[in-house]
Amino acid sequence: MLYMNPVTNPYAPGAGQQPPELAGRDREIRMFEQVVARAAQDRPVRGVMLVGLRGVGKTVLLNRFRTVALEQGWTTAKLEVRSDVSLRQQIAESMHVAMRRFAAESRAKGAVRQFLAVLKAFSLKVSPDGTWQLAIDVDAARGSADSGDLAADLTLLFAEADALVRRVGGGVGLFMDELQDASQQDLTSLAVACHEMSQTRGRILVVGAGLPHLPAVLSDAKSYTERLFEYVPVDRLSRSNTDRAVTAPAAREGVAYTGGALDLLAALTDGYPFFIQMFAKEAWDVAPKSPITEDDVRTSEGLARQELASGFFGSRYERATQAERSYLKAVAALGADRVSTAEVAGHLKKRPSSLSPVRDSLLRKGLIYSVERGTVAFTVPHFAEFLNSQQP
């Protein structure tokens, strides 16, 4: 009989952290290899978007795509978008962390700083009186990706980055969260540089990560970028592959699970990954002994629900006005997973126009999204339940 030791819990419900077993995405792991590989060998490819809900992996999978390049010996460069900084700013931080890392261990000293000089004028442009800058040792190539447009500068960028790993091998690997959060006009550019990229089969590879109307927000901005990337959902887990994310770590400490167990956590979790590890991590510290029943499970329960509602739900409701919390409410009390805004106006007894700013105003701070005019949905799975749940 194994005693549990909460010290050896192998669980990791954390935003954006690696879970023990990353569980049901051996095809998504494969494809980017594949990827890699012909991008490596200036074979025709295009960029990734990884799309879903909050909770379901999106930033781990992105991450481990990271490690897939960086294991084939690519230079990465890697960022989280956010909507009060310039795009360009945000890519040359990120550029430059990447390439100091790569002049430490690369021989071609002039070429990369060849390339640092054309960042540095990249950069100038993102602050023109100075207040910001990068701290990069080397003059800026004037004249070159520093005209003040983002599509034509990015895109001499992206051409000197391919330059230099043409010499001394591999390629560049630009991994973004939250692409979504990026201006139209940012994503525009960002679509024109990588059109560019795949024109001249550079080794530039963007490789993007955002919630469901990620595809919609890119086609907004150019028309052709539903042939430019490649879109991958990433949704919940099948039974097979929750039963793997739990037992597996669990057996490599010695731990098994009853059948009524695993039973239980996968009708309380619903394959969504992110549940999986907190409602497992539960009931690994509320289980005496191995195995784990389901009675540890239903004890576990509240503990994992009341870790959900205070962070993961809690924190989002929490962020929202008392105008829009009616507005989510609304959407929740209609028990479909995609509501009409009409609908959400006449529970309400307003007028759809009336509504429209705070409409857009979840939107903005990603609660809910709009994959189809005049449609409203959840970005985070189980919403509508912990809302429901609340007093009105």
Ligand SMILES: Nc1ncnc2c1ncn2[C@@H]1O[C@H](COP(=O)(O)OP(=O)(O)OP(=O)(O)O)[C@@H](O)[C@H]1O
Given for the second form:
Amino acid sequence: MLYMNPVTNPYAPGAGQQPPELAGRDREIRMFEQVVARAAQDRPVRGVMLVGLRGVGKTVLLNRFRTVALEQGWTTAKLEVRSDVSLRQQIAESMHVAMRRFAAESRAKGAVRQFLAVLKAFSLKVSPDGTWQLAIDVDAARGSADSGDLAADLTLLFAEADALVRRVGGGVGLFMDELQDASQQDLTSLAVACHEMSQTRGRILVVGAGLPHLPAVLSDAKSYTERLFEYVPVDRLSRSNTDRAVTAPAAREGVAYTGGALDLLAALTDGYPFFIQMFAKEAWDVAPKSPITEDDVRTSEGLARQELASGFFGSRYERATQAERSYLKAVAALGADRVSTAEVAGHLKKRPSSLSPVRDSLLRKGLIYSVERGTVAFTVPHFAEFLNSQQP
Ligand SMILES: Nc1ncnc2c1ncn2[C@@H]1O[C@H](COP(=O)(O)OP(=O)(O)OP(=O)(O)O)[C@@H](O)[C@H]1O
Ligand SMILES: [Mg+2]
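What would you give as the form predicted together with the named molecule, now that the form predicted alone is on the page?
Now the full complex is given, and it begins with the chain already shown.
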């Protein structure tokens, strides 16, 4: 064989793509299994929020959590928050999809219809003029969950879902990706409904994922969210888990790595899951045979960097305006992990206040985040290196 078969290349670089080996998340998965088991026994639990930079594996871990819930017989709804659609609409749609599947399998048809009637009522307030409607062929249970106040309506909807699963078993998991993109008002309502649920020990579990400033965004929305949710940091993989992410999928195809190859992959990827998938994929494709060597990794390094430059980094950079690009480059030039907005202004020779609109739009686009007032950092790992390597 001249080259290793690209068809059997196991690696999966891509947003939300299930990795061939979910390395280094065993503890988090066990923790979530316990949360689900506790909720099923009506013991107090908190909603779980996965928090981390771009490409660390929040979405795939969220999906894994969803599988855990499904395996325990739970009903699960999933959505990726969009800032241009109300949370009410997104919850209504995802709950509907979840309940349709549930209804098809369940024998408690009456109870399901009762829930759908409340869900329909809940959805009526999405667009008061009736331009948007949920395609449910039941009559809305008018007067419940249709007050127009999302906090109150969501509380009722959750209570109704809780009543349903108490009759038929299991629980309901509401999985929300990119939660930092929801409006502050919607997040306040969500927090209030979760707070109510936690007091009645409802079997509704809210599980979110978002960028590092998600805890700050939530606590701005409602101060008690620090105690309401359990924040789980999703971070880079340790050296041994980086090796496992690389070698375990290859071993299943009968392919090995030399120690030098693994050293270099660890150095190039810095343990970031997206980079691990990308560099390992390219190394596999250029390797003439097993074991994959340090030299193979070095040969493919440029290809991997090109892929990252056009996708992971480039797609984000291209979405930025000229002014935003200058701002990003200033942050990168300053070098540190976290830079002060005053320094950025100094670097650009502008007044800090004049840069606020640019900074705010970069925050909204999720390219930078701010956990401490007056500072910003990139949400994209190694973004500074990428920007600094760009031609001026
Ligand atoms: N534990 C892991 N082990 C190995 N690879 C992983 C792991 N977690 C994620 N990956 C890989 O990393 C990449 C990024 O994963 P994912 O899309 O879930 O990240 P994310 O944190 O949701 O990123 P974003 O903030 O951009 O949405 C995918 O290619 C995925 O296969
Ligand atoms: Mg994601």
